[in-house]
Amino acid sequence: MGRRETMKTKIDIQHLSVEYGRGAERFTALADVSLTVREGEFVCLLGPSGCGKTTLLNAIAGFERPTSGSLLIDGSPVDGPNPRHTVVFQDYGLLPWRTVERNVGLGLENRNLSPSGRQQTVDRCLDLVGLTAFRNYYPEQLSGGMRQRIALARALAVDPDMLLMDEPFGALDVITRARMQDELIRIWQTCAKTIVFVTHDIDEAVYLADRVVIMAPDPGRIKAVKTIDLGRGRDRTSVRFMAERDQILEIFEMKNYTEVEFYL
């Protein structure tokens, strides 16, 4: 039995729908979505704009209330945001008047920690993302990639069970984005967190994920779930990597498919 089969279920979504508006103005953002995510798994939600991937992430985070269906995390219904499930956004969300160190420690300030305990946590997270030397800098003094690392360190400082990431590298240049992908994989392997990561980039999804949830619009739904049969230390130029990417492209190009999600 492989590692994936031995992991317990972290997220269990069954027949979930999210609708907005009333009457003729009613809009279905997500329709009949079912998905399970295992503890410690790295899952990417992949699809074009309007396919509901951010809505699905927000429902998992407790920001969106489903119209119908069920959404359980660790066997309990999601009834609102949970500090154990931290969200990392594309725009960093850093406080410009705070130093790097004080941004990272923001989520610890209302916790019952001694000053020395709080400082040890901040120091550990700064070291994890390689920003110890920049602890006294302000966000405006740093590059986009470094700001995103601050946001990631701040998320990790509260020791969440799960990271929910909404296109966090979307605003970065290609080289910085590739470096941040490597950084995220390294941190994920070190910290063993469950990660749900939204992206519209097929190569990014293949590079990062254990499984890719392929979504389609009108209404937002799951079209397929693709297991990525590659080890870690992935080579973006390898034949196997390109084959995985091409299989996902073929799924997007399919015009006729059953409404029941299928798994590859």
Contents of the next structure:
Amino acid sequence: MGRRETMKTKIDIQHLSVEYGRGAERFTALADVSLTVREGEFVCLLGPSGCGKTTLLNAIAGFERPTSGSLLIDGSPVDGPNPRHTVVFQDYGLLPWRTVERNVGLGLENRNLSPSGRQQTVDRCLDLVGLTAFRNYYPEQLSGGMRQRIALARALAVDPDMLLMDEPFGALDVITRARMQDELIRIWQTCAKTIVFVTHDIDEAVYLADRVVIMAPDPGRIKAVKTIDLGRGRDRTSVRFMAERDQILEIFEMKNYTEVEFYL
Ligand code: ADP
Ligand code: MG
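Structure of the form predicted in complex with adenosine-5'-diphosphate, given the form predicted alone:
Following is the full complex, with the preceding chain placed first.
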């Protein structure tokens, strides 16, 4: 069990299917997916393009309605987006005409907060992602890594109990990406949130996750769920890290070699 986990179930998915289109156009994006995620757990959805990772994340976020099956969060059916479950996208979704601090405060504007309470929250979140010195900059003046930090700070500002992240570091260079992974782990350890993180990068999944949900396409489904048996402060070059990585590769290779070519 990961450090931040409790025994409480946060997400309970049973026999979930999502189909797009109708009639001859009908397409099964997810078939019979069952998964439970505990409160405080860090779970990665891993798999090649088109295996339904985004569809599953969007269903959890309430953006996508399942065709069949059940999807409960905190014991209640998901019936639409919920501000307590914030989504962080790869393209940041920042407003270019707003400064860093006004981007971070976006989600607080329609809340019943005093200006000083709002400012305190913005300050705390800017500090958490190391952007205090850049508060008056505009997104276009900052690097990709810093923009992703703004998006993360904005997500954290509304104090969600769950972060849903869709390949958030996919556009970053390798070094910035490794830094962001460390920051995310640090934030997760500080704030005790449930995180569902989509990636197609095996190393990223092994580095971040308590458990990796290994998905496969045609139709989108869960192939295996792998617990990562490593503590925190993981060493990407250690033998045990490599072993976890190899086991995941093996799961991809076992049944259908073409599914793994994507990663090699
Ligand atoms: P992933 O995020 O793993 O790449 P997606 O969840 O985006 O996969 O997509 C899964 C499959 O569903 C893909 O084949 C994709 O083309 C299809 N799909 C996704 N969204 C739609 C949609 N709105 N309408 C029709 N097909 C879609
Ligand atoms: Mg996707």
